[in-house]
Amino acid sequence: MNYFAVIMTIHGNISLQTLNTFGIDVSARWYGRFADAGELEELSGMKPGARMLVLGGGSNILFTGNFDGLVLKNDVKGITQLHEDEEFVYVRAGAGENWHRFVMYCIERNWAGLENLALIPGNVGASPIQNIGAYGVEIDDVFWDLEAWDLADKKLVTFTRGDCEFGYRESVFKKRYPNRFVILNVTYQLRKHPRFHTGYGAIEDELQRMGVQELSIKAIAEAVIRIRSAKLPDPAQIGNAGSFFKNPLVTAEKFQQLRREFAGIVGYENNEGMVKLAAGWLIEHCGPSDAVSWKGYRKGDAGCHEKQALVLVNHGKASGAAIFELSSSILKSVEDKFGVVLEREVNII
């Protein structure tokens, strides 16, 4: 390694507007980019006591501010098979490749598990992290194995799925080490002979739309795409970052109350005998004192996504905490309104 380079990438205030998919417009104090463990460790101990941001595809995070620090940006790329048995395939992702990509590529070659989670915005890096998910599959269940860089002790460590302690939209990385460890490639165990998940949102009625006959991980995906690209925006056209607020989960007793008095409200039974409900639906259902509900509503730039409450966006120079000031008065409206506090799946910097 270019000693002398790696000083100069990380020197000086560099603009991470194009580096989160809001398009705030921010910078770091310091920056530079990653490929390998070896060039982590080294560019990671070149600031010491320096506040440190790892950013993969910038897809689930919101800035505040300027971030006065060293941001170190995941490249490290690469996808290979590793190995298979008679009923799945291994296949390994280097943490810097993008999700959607990455998911395709596994379609294409007809290795199952990944056709729901299709469009997710973001990098392989953070799928573990966030337990992303969507109609019905979580990563939970393609996981296999990951190695990351330890920060704290400097060496590479590897976790398995019970390691990684998968919770909804959580992980052991969030909850018990944030900020210590830099996820560096991502082992999915795959199916040959696909199990198909359509029953959980209007996946089924998409497929009959399209005239999907023979169904296939395939179709699934494209499926998936579609209902996307109809209700999300892209962050290419307008700054987002998808879902900015979790589903709540309540108990099977407060759905009940909630159902009496608000006949139309969305939740979805889990296997623990909690509900999770559609927070979009919650949103949608309450608003600002000068408007009926949240979807489509904006202050300035920031705003609610007209087709999707669930999503915040910037319609072009929105600051984030004008942003976050919008998220507040969303979760107060809805706790005051259903008695439901939401939590913000996006990381706040």
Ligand code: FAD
Second form
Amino acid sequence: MNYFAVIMTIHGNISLQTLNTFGIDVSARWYGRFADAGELEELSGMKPGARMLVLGGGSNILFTGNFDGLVLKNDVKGITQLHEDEEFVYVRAGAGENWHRFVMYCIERNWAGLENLALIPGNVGASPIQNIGAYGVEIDDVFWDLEAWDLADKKLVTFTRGDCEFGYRESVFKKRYPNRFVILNVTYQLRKHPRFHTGYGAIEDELQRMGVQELSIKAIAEAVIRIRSAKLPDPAQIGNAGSFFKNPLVTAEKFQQLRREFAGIVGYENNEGMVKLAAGWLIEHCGPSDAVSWKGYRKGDAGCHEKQALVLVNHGKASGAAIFELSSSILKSVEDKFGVVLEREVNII
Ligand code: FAD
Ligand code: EPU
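Having gone through the form predicted alone, I am curious about the other one (the form predicted together with the ligand); can you provide its structure?
Shown next: the complete complex, the earlier chain at its head.
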């Protein structure tokens, strides 16, 4: 018998309002925190048959009602430099580490690759779930492997990059095995000699405005932080979960057809000859029956952000159901006008 075993505590009927960046006022039937695989194993075994949900920073979740199950709050900490070779350094971070702090930690040590992903809210453990991305870089570009606890088979598993099946805002965890694997730590392969990604127009412009003479990963992170702060709402000020929908992919033919009808429509061709439409533009250029545009629209406390139409916001006391309903109206409106079906990016619980 292990006399030093920690007895895990499960709390009943816990408010989740401060644990999701939408600030939705819901509760969890049970709630417990874990700091390593052993604690997770114990905690997840305490309510056999219960529905389980792993929670990181709660910045990509919309709760549409109370959660009738066990919320597992990931508190796995620690950042370790595992090893290095000529080109790379391999850095492992605990899933409960704050993402932006981890990015800045790497930048301070001159480990390159994460600078374009600065200021994304949330924790390390969620970074592979939707293959987070911004300003021309995604986790797929820097991912090495991860360790996860399999809630079904009750064992530790390692996922390499190929196992994760990363796509645009997609992975095997989101698509195929939702809520089955609890990510405990992630290892990133970071460059000792940076390769700068400034192709995204806004970055070049911002670097110029900053008067940067010599490009560095620190300068890129600073530019990204400035751009993001200017246009994305801070969840500490107004509830939101970033882009609510994905940018939809259409064929080049469909894009040409749309462009003939809607001058100014924004789309970017990808490597496979498809065009990624800016969903923000589509949402801005259609609207409800009582307004010309969804952008800045508000019904009760549920709204569409005034500077970025792709972001839905909670002005105060909106319910998750009200935000979801607004998202359904936007979906229908975009489909009716452009014949394009949007897909929600945020995880609906
Ligand atoms: P949570 O919201 O807690 O969880 C998200 C999902 O992952 C849930 O399904 C949860 O069950 C699961 N999950 C979380 N942790 C684990 C784990 N350890 N193991 C298994 N499953 C887990 N995203 C981008 O990609 N690019 C952006 O530029 C971006 N900008 C944003 C800007 C704002 C203002 C906001 C609010 C959000 C933005 N997001 C962006 C979305 C969000 O920040 C990311 O998806 C982030 O990775 C979510 O992390 P989290 O820890 O908050 O995850
Ligand atoms: N646009 C509009 N109106 C709007 C918003 C956008 O017309 O209200 C048009 C503009 O022309 C703009 C273009 O859409 O040039 C693209 O907008 P932006 O650069 O803000 O990027 P986005 O496509 O809206 C995506 C990601 C963001 C990520 C940024 C930067 C998705 C779903 N969203 O947004 O990720 O930070 O690019 O790379 O891919 C997130 O996933 O939560 C998120 C914030």
